[in-house]
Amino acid sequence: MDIVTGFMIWAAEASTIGVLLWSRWFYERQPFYFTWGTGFIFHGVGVGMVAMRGTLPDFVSIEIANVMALAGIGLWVAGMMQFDRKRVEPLVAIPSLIFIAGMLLEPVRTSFSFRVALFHGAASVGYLMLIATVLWGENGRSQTRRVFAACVGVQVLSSMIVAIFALISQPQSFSAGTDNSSFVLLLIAALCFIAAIMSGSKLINERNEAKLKLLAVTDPLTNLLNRRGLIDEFHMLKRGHSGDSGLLALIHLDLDGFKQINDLYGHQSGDEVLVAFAKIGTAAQRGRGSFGRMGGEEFASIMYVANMIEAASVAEAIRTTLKHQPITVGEHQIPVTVSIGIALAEIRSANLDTLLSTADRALYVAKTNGRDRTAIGTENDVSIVPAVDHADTQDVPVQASMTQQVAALRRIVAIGK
């Protein structure tokens, strides 16, 4: 087998996962996809025109050949920056770019050496981009990654020697330029190329099964954590502070009257206010911790806090922001309330079916004494939190009396009102 035989196979083998890649776009619409089959589509016609030099014009099997096969390197590496949820830089045009300047002088343009040359550095400087652009995309670190630039890597070694190569021996033709050392660098890159091909399957199926693993514990109407998330970000939590010495809060919140809303504004309304409310939720996280929607309209926050106020503040905040600020859904100006019951641990010994059940238990006592209210359980009672939106019904009966940082919490309210 001669080196333009090679070149052809080679040309045929892209251009087939270029189509394969095309159809997978085509049933999943991911921009990757596409992009990758265009870059095998370019890279494997620029080849095999090249392997056609003598059949076609010299200007189509030099000039445009070349270019199309450094366009689908760069291809290559845009949609990498693709998969890593990145900008597309222009820089991707780089390789294509060298080989044009390159033949804009004569030397180059004349010499067949020179033009492998020039091309085989091109493809270097796209190989290496695509390296920078694999282990500096997210989870880089990543095993996968590392073998995959590895193998790109022994690909850009392969490329330099045979621009070296071509420097020194000066081949007028790929005939001239046929020896074993020439096998052997094309079997070489032919073997890094199934291999980058490989690690880039696996990159492709890990990312499928941490998608689906997302899928597992996310909500699909807010995007929020489902009751399996929260129960995972429970355990995340306490074994990220098992050192420290504050509480672990479950906040489990209930908006007052939603069958109402439903019936009224219909369930496509519903959905919508239920979608705002998690807004809300997430704002107040601000990175202590996770909320998520336990089922209906039943959501949860799981937060490392200090202590028992701030919880409180937390819940509070929830509430006042939700009841002041009526969800808008087309032409509806909705009013919303919500009940909140909240259940606190020494993180060393939380456990989650003690907070979930003391949670409930404290949810039970908002509900019952008027709705839009946060409550506190402990292990013996429950307690309203006071609110100055509620002074006038501050005499309501509880099942049981404000602790001394319930009322603590009542002096902090009315500074922040």
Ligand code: GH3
Given for the second form:
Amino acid sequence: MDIVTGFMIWAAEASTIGVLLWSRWFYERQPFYFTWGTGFIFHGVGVGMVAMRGTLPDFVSIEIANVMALAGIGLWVAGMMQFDRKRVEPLVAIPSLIFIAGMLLEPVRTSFSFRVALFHGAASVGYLMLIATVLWGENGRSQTRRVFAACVGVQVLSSMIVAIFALISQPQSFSAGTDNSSFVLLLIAALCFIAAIMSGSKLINERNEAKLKLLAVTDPLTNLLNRRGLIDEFHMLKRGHSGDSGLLALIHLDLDGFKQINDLYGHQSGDEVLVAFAKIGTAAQRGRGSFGRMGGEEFASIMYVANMIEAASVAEAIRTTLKHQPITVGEHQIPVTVSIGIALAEIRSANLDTLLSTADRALYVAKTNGRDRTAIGTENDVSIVPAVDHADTQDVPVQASMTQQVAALRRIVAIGK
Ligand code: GH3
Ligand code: MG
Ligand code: MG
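Given the form predicted on its own above, produce the structure of the same protein in the form predicted together with this ligand.
First the chain shown before, then all remaining chains and molecules of the complex.
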């Protein structure tokens, strides 16, 4: 087999990969598929035209062919930038521009060996840009990205070796100067190219898997964790905790009279209330743990707390913020309240089912005691958190009533022990 046949095989393979990527783009509409597909087609057609020296006019098989093959490498870099959701930089034209600039020089234009060296030098620059983009992209230190970069690194080396050999041995055509060592070099480069394509498709798969995983644990309306995501979060918090002590709190929140809100303002407005409440809940417990939607108008938060008072404070902050901030939907100001049940457990021995059923029991007590309140469940008891904003404490200044609230919570803590 001679080098020209090798080029033709490579041209056919690259074009096929290009068409496959285009068809993937057709179904998924992710721009990087189109860019990579076009890159492979450019590269394939370019290399194919180089192989047709003599059949095609020289300008096509030299100038246009080499620039196309190099533009293909630039498009791979551009596709990688799109893959990482970055803006495509004009820098991706550099490999082609290097070749065009070199061809403006008379001695390069007229010498086969200089042209070969120029092409491979420009290709090395393109491959180095690809490596830089992969390693400095999102999640740049991942195993797959490093494998990909290493495979492209072999392309850099082989291109540089070809460029240096072309300058030293000054061949006058593709057939001249081809010996076993150049075939070995080409074979290694081709194998590494295939490995690069395989690790590239692994990158795509990993991205798709991560997207699916995220979808599986996300509530589409509020973008919060869903029930499954909250369960994962519980196990993560339990595993991630170092040390023997500490408490885990599960706060279960259920909007009051939500059916009526839907009936009065419409389901769409109900949805908007859920989204607004999601924001209030997230803001109130930010930095402590996770806030998610269990389903319907039920939410939950899981977090590390130092004591029962801390958990009750977060719950009360959510409850009072919601109460004093009617939710605006269109021209309506919708008053919404929430009832809350809290359960606590030592992190080491925390059991999710027990926490859920205790919080549920507490929530039930909060509902049956008039709603718009927080209750704390213990193993065999439920206590309503004395509220700063309820009728029996309304005449007391806020500061004083908060002090009362903390004192009452301390009593509850003492009973719980
Ligand atoms: P309670 O104070 O006892 O909690 O009364 P409630 O009306 O909030 O409770 P109930 O469980 O009877 O009703 C919950 C309602 O929530 C019924 C359902 O139509 C509504 N709902 C559930 N999911 C959604 C949703 O995604 N969007 C909207 N708009 N409404 C929902
Ligand atoms: Mg409910
Ligand atoms: Mg409800």
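Numbering follows the first chain given and starts at 1. The shown structure was predicted, so the numbers you read here are calculated from the model rather than taken from an experiment.
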For this session: Would you point out which of D58, L212, Y27, G287 is found at the hinge linking the two rigid parts that shift between these two forms?
Result: L212
